Structures are given as C-alpha cells and as structure tokens.
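In structure tokens, the next block holds one chain alone, the form predicted on its own.
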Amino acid sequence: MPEPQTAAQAKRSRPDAAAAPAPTDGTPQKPPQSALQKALARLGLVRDIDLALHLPLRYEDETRIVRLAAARDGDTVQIEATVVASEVVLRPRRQLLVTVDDGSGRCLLRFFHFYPSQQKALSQGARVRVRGELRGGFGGAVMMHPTVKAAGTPLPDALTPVYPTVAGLAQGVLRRAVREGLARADLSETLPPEISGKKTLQPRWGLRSSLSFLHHPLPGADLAALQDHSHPAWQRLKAEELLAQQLSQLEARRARERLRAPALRPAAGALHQRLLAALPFALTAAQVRVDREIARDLAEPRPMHRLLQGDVGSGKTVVAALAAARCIAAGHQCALMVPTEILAEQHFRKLVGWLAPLGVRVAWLAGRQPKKARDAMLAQVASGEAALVVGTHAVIQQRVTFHSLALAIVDEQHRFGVQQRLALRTKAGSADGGDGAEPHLLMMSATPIPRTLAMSYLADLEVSTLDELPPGRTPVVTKLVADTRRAEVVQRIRAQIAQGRQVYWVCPLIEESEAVDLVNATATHAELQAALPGIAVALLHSRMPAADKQQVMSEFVAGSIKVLVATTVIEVGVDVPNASLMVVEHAERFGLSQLHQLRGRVGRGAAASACVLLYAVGEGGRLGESARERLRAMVETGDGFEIARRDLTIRGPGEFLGARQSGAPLLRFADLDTDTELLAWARALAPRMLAEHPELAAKHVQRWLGGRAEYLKA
C-alpha cells in the first residue's frame, strides 16, 4: 500500500499557493503570508480540511517509560534518567557525549550536531527524558541523536504522529498546525446514511472519529493495520476519497453531455466507405467494432469524449483515419495532434497515401516548418481547403484558425497536458451550431489502461479497446544481455544486415552528461561506425534540425540506412517493417511502458524479430529492485495489457498516467490494486448521490478535491 503523500509528491501534484504580487490599482490587498503559511503551502496545506487530511507517515510511542535494564539492542525506547557526565570531545570529530543513568543501567548519548542550549540542558545533574534507538557499543548502550525533553512532564495518552514535511517546518510546529486545523475543519458527514451502504463502512467510524484516531491512535492500537491501511478508519477515508473522485468524474461527464457538437452523419457511399474499399487490407473484428462505437458517438449532437486504446501495432491509425473520413464527409475539418515531428510526418505520409487519392487535402503543421510553407498551410486550414490537419503542438498555437473543426484526435494522449487539450477544444471554428460548438474528441493511447485505472481516473471517458493484432505481426523475442557482451550484439547486427534487415539501437542520452554516467547516442554512433565498416550507420535525436531528421528517417524507411542509432525520439509511431532487431542501451534506466513501446518498433513485418535489452549493473554488481521488475516483465510477457498492469503496480497511477492528469488530484489514500471493492461501491453510489443529494455531493467534492476537480473536466 502506498504511504500518505510525501512532501515531494505533494509539491508536484498541488498548485503553488504562494501569495500573488500586491496589486497597484487600489484593490484590497491580501495579508502577507507568514513563514509558517508559506511552508504549509509548499505541502499543499492551505485549508483547514487540508491540514485535517494530512495524515502521519508513522507513529512514535511516547506514552510510557522503559527501564534500560529491560530494553534490548535495536529497540526504540523512552527512558527517564539523570545526566552523570557531559563533555565535548574533538576527536575523531567534534561531538557532545552525555552519559545518563536511570537507576537500572547507563547509556551514552552521542550528538554530532548540537547547540549551546542543548549542551546546557544536558549538563551534569540534569534530569531528562530521552527517546531513541538503543544500540550496543564497546562501552555499553548508545543512543545517536536521541530526542531529549525535560523529565517530569505528563506523558501523552496517544501515539505521537510523524508527518511528511519540508525543510524548515519542524514536526512540533506541524503537529500543532494539524491539530488546530483538525479542530477547526468542518467534518460534518456528507454520506447520506440511507444510501451509503452499511456493509461497506463500519458505522462507528465516521469522518471525524476516523481522522481523530489516525492522527492520535491510542496505545495498543493495531499498528500493522495502521501501517498497511487496512484499519476501518483508513477504509473510511479511502472510500470517501474514491467517492469524491467518482462524483467529480460523473459531474464532468454530465457537463460535457450538456454541450453542443456537430452531429456527423455522412450519407451512404460517403468518404469513409470509399476509404474502406481502397485500403489494401481488411479490418480486424476489433477495428470494425471500435469504428462502429466511434461512428455512433460522432452522430450525436453532443461532444464525443472517447479514449481509443490498443497495444503497439493494433491498428489505431486506420481507425482514426476512418473517424476523420466521417467528419470530412459531413463537411467539416479534423485535426490530429501528435507529440513529435517524426510521428507527425509519418502520420501525414500515411494519411496522404490513403486520403489524397480520394480527393482529400491533408495539411501538416510543425514548430520548425519554414515560414513560407507554414503560411501556406495556415491559409489552407483557415479557408477549409485542408480538410485534415496533422501536426505537433503547433496545431493549437494562436495563429492557427480552423474554418470548421468538428473532430480533434490526440495521439499518445498521455504526453499532452490538460491545458493543451483544452486549447485544441477551443479551435472549433464555425462548425454546425455556430459559435460555442465543441469539437468531438478522440484520444488514442498505445499504453493500455488497466481496468481499475479506467474505472477510477478515466471514469469520465468512454473507452474503446483494440484487443486484437492484425494478421502478419511477428512475435518479438526479448533477450536480456549484460553490457559486457556488446561485441556479441554487434556480431548479431552484422548477421541481420547480411540477411537484408535493418536495426535500431536506442540510447537514453544524446551527448555526455556529468550527472548521469551513461553511454550516449553520439559515442555509440561513432563506436558502431568503427565496428561496422562499409555499413550505413546514422544518428537521430531530437536536437537535430527538422530537415536533417526528415532526411535520416526517409533514408532509413527506404532501406539505404541499415543501422539507426537514436534517442527515444523513435519511441512511438515509427513504422519500418524491414527493421527486425531493436537494441536498447541501458535498458534498466527506461520505464516499462517505454521499453514496450520501443520493442513495438520491430516485428512489424514477416521476418523473425528480436529486442535486446542491454543492461548495466550498479554498485555491488546488482540491479535495483525496480529495474529488475521492469526487465523481468519485458522477458516474461509481450501482452501490452499485462505490461500496463505491472507498470501501474511499479510506478503508481500518477506517473503511469503522465501529463493527462497534470494538476489533477491523484489518489493519496486509496490503492487501486487492493481497494477494488471500495471503488465499485463509490461508482455505484455516485449517481444516486448526485440525483438524491446534490448539495451533499457538491460539498463532498469540494472537501476532498477543492479547485483541483476542475482539471477533470478536460
């Protein structure tokens, strides 16, 4: 189970709450933030409810005093004792050594960092309360940097919480702030008892009682249940969090259903049917099913909001082309936005090959286009002459004006943030319905979404799945090879080229980096050129001029370049059926879904294909646990859905989803692997609560998500 959110995670996933600059137009100014408020804001703790929901990472037991004679080596204990000796020694380094005696034994307290006030408080004869980990030493028991208080103060009656914090915010200060926020926060119940389901949640554990217990559990509490979050108090919080998320997603879905979009109902014999007839291959059953699902959505006068997911090579591009054809046949424009120029150009060439013979003008936009070519494309888009526009984020820039945009397609949607997708949706132009009409939105992902993730974070989407690969795809054999065997890999490359095949070699860096000790693409390119004389070896990376990248890719596609050394610029979309070997340098440094994407660049033709994962061991000659899990998964399965499930387990939902949820709330308490019953409960309760108790539903979402719920509407 994941811990409550760490300080670093909190900082990444919440908006910065620092005070805005003071206005100069006479507007009443907000009072300046104190140092404490600024520190709390860095943790995302702005409202009282934020403080109340800031749960401990662990607990310390300060409720009892232990005698030294009864303590064991390695125990964390609290003793009360008298200082019998105190001195500062300078060798081997400056330190404060304090000997204390509790009547049953003696213990040495060692401090390498201390203040004069601490030295004074620990002078000979002082009576102190000390808490720390007891370790055996040559001279007896030792505590390193223990917590010290004056003896005689009343013992607490609950365990002491230890919270996630940031530099400059001491535990004592944070504990007081949380305690005060918990006392002030409105914790009135928002779950209607008649519909909340008594079997799921124990009635005695309401929100207030659960939070009070989790902040200050009593001695003897089940620490194991607290640690693995299975305690009923934890279950209550996880259930409420999941319910807030489901309510927010459901509200977003219903808000979109109230919007207008052009109903795209092309006539019989229209463009999409001519495209189907012209394709040199037959659609799979999965492609036919998904095409029909999309067609039904496009025919409605409300915006489609659909995710098309499918494993590498499952044929998403042709499904997108059919959707675009339906849009164009109905008299409107379609935009396809992709993350890289290489992928944009590849989509452009493929779509031109399919649609240009049918009389469709396809334009493409990229950031590094020459001005003259770009201006010509912009004019075609604005006039409506270009029915389909393919490009990178350049598609959403201010200068781009559509004549009648009715369908927006986003490929590799997880690479685009909320604001980028919102910007694309505002480009609707003058489509049917006039101003205010929304384009239909189709998002595509080659990273399949595990079911529980789709039920949770993507609950506001319709999801279509291509779960069948087209015939002719060759299974890819995956091999793990230590980087000490590079010579063998080079020999295998020679053999592949001798058979008329081509090879990718992917590196994580472009050039030398002092921060990361990796073999880089530039050095590998030079190394392979020397090892493979007479063989065309090219280099491709994101910093190259667009024309140079285009030239390299064109020559590789044509077959004149035999070995392509590249960074992950070729991760998605590149389609060269003659490439039969993928070598990934420093595979242990790549994410699991990224490795699966790279592997998908080969096996696209009839030739037997392989993916070689070159790995380098770390200090001590061992791979890290996470790296071992990723590489093991790559060898054990080629199923994209199983890869996605394991990736979710390794990385968690926040990193798995990438930029799609940038700024949106991630699950802090619930776990999608173990809390499926609570998720099902929340999904069932959300529509009833919105229908029967809309005010409570609104209060519940505001309490748990605050302003962050707005991001879910993208």
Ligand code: ADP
Given for the second form:
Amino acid sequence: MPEPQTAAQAKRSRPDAAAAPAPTDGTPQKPPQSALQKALARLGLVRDIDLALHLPLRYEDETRIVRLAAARDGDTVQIEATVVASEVVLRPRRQLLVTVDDGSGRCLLRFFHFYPSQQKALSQGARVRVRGELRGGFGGAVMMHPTVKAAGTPLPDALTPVYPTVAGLAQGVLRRAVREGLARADLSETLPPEISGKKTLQPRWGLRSSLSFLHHPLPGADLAALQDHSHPAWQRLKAEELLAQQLSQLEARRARERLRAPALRPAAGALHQRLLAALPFALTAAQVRVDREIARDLAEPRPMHRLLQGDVGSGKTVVAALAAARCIAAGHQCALMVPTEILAEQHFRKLVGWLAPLGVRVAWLAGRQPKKARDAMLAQVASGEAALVVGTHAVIQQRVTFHSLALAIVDEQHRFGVQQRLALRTKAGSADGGDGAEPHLLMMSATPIPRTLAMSYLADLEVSTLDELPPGRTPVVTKLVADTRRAEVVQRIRAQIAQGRQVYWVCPLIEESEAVDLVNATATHAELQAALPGIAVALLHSRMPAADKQQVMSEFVAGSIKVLVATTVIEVGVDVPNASLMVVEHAERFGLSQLHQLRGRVGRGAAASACVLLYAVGEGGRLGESARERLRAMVETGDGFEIARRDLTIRGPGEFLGARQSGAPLLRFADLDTDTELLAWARALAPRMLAEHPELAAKHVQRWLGGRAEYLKA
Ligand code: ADP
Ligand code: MG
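Counterpart to the form predicted on its own, namely the form predicted in complex with this ligand:
Now the full complex is given, and it begins with the chain already shown.
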C-alpha cells in the first residue's frame, strides 16, 4: 500500500502549482469564484481556451420541423403542433397526458414528472415546438418526456451540441459558457505556416474553423465522421493535442540535459565486479544487457532518468544492487526507496547479505522505526558512513540529509505518487559538494508501460526491459475456484505443506473500510488455524506494529511459518522462493495488475506452483463483466505485458502513470492506439518546431496544456 504523504512532502509542491487549473483545494490566493465558475472548474474549464476546447459528445438536430405524417417510428424528431387535449391521470401512475396535432397527424406526449408551469404551457390550444423520440403505441404515436418550447421562435441553423457536463451544471448554461469562451478565446494558428498543407492535415481545417465547426456543425454534416472522430476537424484537434504533448516532453528532456550529475565511473575490479563474483547465480542475458545500459548512463555527467521494467520475478533487485555498487565504488551514496515497510525490510536483508561481506554499510529507514534506531541511521546517512540507504518514503523526508547522494532507485515506482518521485529527484543532498548536481534516477516497475504510452508520455524517460526470467522457473498454474469450494482448497494447502512447501492466503483490501478487511483476514486466519491443526498459520496486515511484521516475515522466510494469511501488504516484491501456492480470496475485488503481482509471489523457485483465485458471486448471483474479464485474463496468460495490455483496455491509461491521485485525463481527444499516424507526425514535427519556431511552440503548449504541462512532465 502506498503510505500517506507527510506534511513535509505535501508542502514541497512545485513552484508553479498555483497556476495549475482547478486543484480543488480552495487555494486561498485565488479570487473568489462564482457558482458557475466553480462548476466549470470541476470540468477543468478555467480559461477561455479551455471552454473552446470542450467539445460536444454528440449533437441534436433542432434545425428542422418535421411533419408527423412523414416521421417514422423510432425517429427523434422536432414538430410544431397545437395542443388538443391535456389531462393529468392518476392510474396506473400519476402522469400528464397531452395530445398534439400538427395538421398532418396526432401524437401523445407523456410526462411522469412535470411542473405546474409545464402543465400550463401545455394547456389546450397552446402552440408548441416538441422534440423527442417517436414510438408507436396502441393508440398511435407517443413521445415520452419530450422537450417542449413555445412554437414560432426562429430555428437554429446549426446542430445543437450536447457537452459532457457535471451534476448541477445544466446543458443550456454550459452551452452558453462554451459559446462565449469560443468567441473570446485567442484562436490564432500556432502551427508553423510551412507545415499546413501537408497531407496529414487539411489546410482548410485550421484551429478556428475546426472548432467552430465541431461546436456548431451545419445540418448535413457527416455525423458518422463526427461521432468516430475521423472528421478532418477532429483530426486537426487530435494532431494539435499530440503535438502539445510531444513539445512539452521534449522541453522537459532538454531541461534535464542541462542538469548535471556526478559521473560514476568506478575502476575495474571495483565493488560491482566483486558483487557479481559473489552472487550465487549467473545473470541472465537480459540482466547483463540492462546492467550495461545503466552503467553507461551513470558514467555521464547528466542525471540518468531510466525506467527498468520487468515482469514479477525477472530479477530487478540484483540489477539495482549492481547499480548501487557502481555508485558506491565511485565514492557516493545510493538510496533505494520502496513502497512498503515489509519490502524495505526484505530488500534491506537481501542487500546486507550481498554487500556487507564486501564491506558496505547499509542503513534502513522506515516511518515507524523507534526513534533511537532512526537517529542512529540518520547520523550514518549524514556522515556518509552508510553507503546505501534502504527505506520507505521516509527516505525522502526533509530530515534526511545525505552526505553525497548520487543514485536514487525507486522500486515498484507505480506505487508512488508523482510528488514523491519528484521529491526524491530533488533530494540531491550534497552530491558534488552541494553545488546543485542531481542524483541519477532509476525507477523499477513490474507493471510494464505499454509502448505507445511510453512513447508519448515518457519521451523524457529511457526504458530498459528485462524480457527474460531466470532459468528453472516453472509457470504458475492458475485456477478459478468458487468460494463454496474452500474445503478443497484447504486440502490442497495440506498437500503442499506435506511436501515441505509454504502457502500465501491473501484477503482483499477494500479501501473504504480497512477495519472490515481486518475482520475478514482475522476470521480467515482463525478458520485456517482450526482447519490445519499442528501447522503454523500466521497473520500479517498493515496495521501491525513494524516489529511484529518483521517477526512474522522473517519466520515465514525461515520456513517455520507455513501459511501466511495476509492483506495486500505482500502484493509488491516479497520474495520467498519456497512458497508454491497462492490463494487469493475474493479475487473478483482485485485489479488485474494487482492479481498478477500477487501471483508473482509464487513460482519463484523450481517447484511447480499454483495460484487459486477464489471468487464469490454477489447478490445478483453473477460476477460483473469487468471482474469476469480480469479473472479470465489471469487464467489465460501469465505474461506481464499481455496482462498490462488487457488492463489498459479495462481501466484506461491513468493508473499506469500513478495518475490516480490527480484524476486529470491524460489525453482528451487523441487515442494512442488508433491515432498512430498523427502521433508519428507530432513526434517528427516537435523538434523542428522547437528549433525553428520557439515562440509558437511555447504558445502552443500553453494553450493546450496550460497548467497541466508540469504534471505530464513528472
Ligand atoms: P523482481 O523483478 O520481481 O523484483 P526479484 O529481484 O525479487 O524479482 O528476483 C526474483 C528471484 O529471482 C529472487 O529470488 C532472486 O534472487 C532470483 N534471481 C534473480 N536473478 C537471477 C538469476 N539470474 N538467476 C537465478 N535467480 C535469480
Ligand atoms: Mg521486486
């Protein structure tokens, strides 16, 4: 679980944060907002240009009056007619029934909810303009809850836009705000003149003409092309959006290239080579390749900014240890930040085991450490005596001062927020004598970032991939089992333990109610203890004191505890190769990537391993569609990349970038899967535009991303 941010971290927000649109924290220096402004801000609509770029979901055709005789069943039509009868009936339900006649035919209007004012407007003899869907009924055509206006007002000459909105912001009000924003906004072209007229974009569709068309298309427009966003006006906007994003990434990259970092070039025969020689296994080819990529970056006087992705169990930890060894051998400190205390503990133990025999002092920092131990660690970090510091986000707290931090490693980086990653980056300590050099940054993740995402959002990031598992692994067999068959699962546990193996049993975490989860986990623990007499069954959850957690974990590692009942605290990184069975209770409540991570806790040794996903059907007696898809994916594939691809289609891209806490949609118009041609166009144009038209580039980014640009860079 990501642990809550500390006040110190929360305060360390970026200097331009105040300029960002709509952080709903009521920032005091902002002028007071009207109710309308507040509602618009909830949609991210702050500037005129934001309103202009708020595009319709669909359109309604109010430009024509149709005669009833010419309308067909199922058509959505607008008619003008005279009310010939109007009454409220009470049975079978209270409703207002109005009959209208337009000279060519009659139609019944039916309202289950209505105000007295509406009833009055629909009294006998009134001339009304009515819009709704026609349905044939026994007694003739019917419209349910049509919209009604007075007849005779001029007809609009464009289609009526229907915008995405939020509760409390009426469509009509939003329409007016958008129309005004569109009229006021600066829509001058930012694309360099020489590029328009190329084949990707049609010159006729500039920004202004595209926007006015998309907000108010004329009747007869190609509605299908508007709906599926293939219309040239849509293409134009998608292209501009992608260009803005590419430009901002490129700027971030250039800014980083101007930063300095200590060049880490350890001598031959130094620590990293001794570590390599001491390891009980040979590196996989993938590990060797990635290790080289990292070494090359570290030797540069610019900060490395690299993401190491590798499926669970691909052996990222040892790659991190080798990078740390290079850094230490060059005379600097390294920090390794992990999302949970259990993982920090485990990494600490593993790294001490590898590096202490080589004379390296490793310190450990965690939130709930006793003060005395913590102070001692802090002193070692400050003096440089501890060359490697392992910890939770406690590592980036303000009180931690490094002697000479030159490499920061973030494990399971997707579990950290953007702010925390930034904080680590700026925690340069006194590398190079405190003259502002930054540490190198290595981020590790088992949740692979799909290629298109990496290309567009992480252009500022180098990516290394461990695409090979260490030899001797047998694939984990995954089974779906109904919760009603728990007894069989318990039998299976017994069999595994008889063979000397160990078992995980994971209980779900429902975010809104940690207390309930604890009850669940505790009950399961008691149930298993009763069902498995003579077998050591232990409970592990996030609320236990740190010392107890450590105790349980080390007994499980040592093998004296056979069954570990845990909440998702073990989701990330835990490595006990002897464990061969993973049971996940209420698997239907977990996300797909999370299930894959959990499954990754087994299958780490040579023994055949299994993962049992227990599911319980809810009140309706069936699993929801997305739960079914997730469970099916788990059975069908063990490949982390395939899992990530499916997860992306089930959940959308935000989660991969740790964007959960922001909620800002990453791309509003373009779709990375389908707009590959436009993406390629934007990638090619961005560097040229930055070089040849820097003012246009700056204006373009500002227009499209406004306060969001900084967010995307992070
Ligand atoms: P992850 O990539 O999920 O963090 P770990 O670093 O925890 O994976 O490695 C998984 C297991 O594989 C560990 O027990 C580790 O010691 C072992 N391991 C790593 N590299 C190799 C290798 N080249 N050969 C054999 N075992 C390895
Ligand atoms: Mg790991």
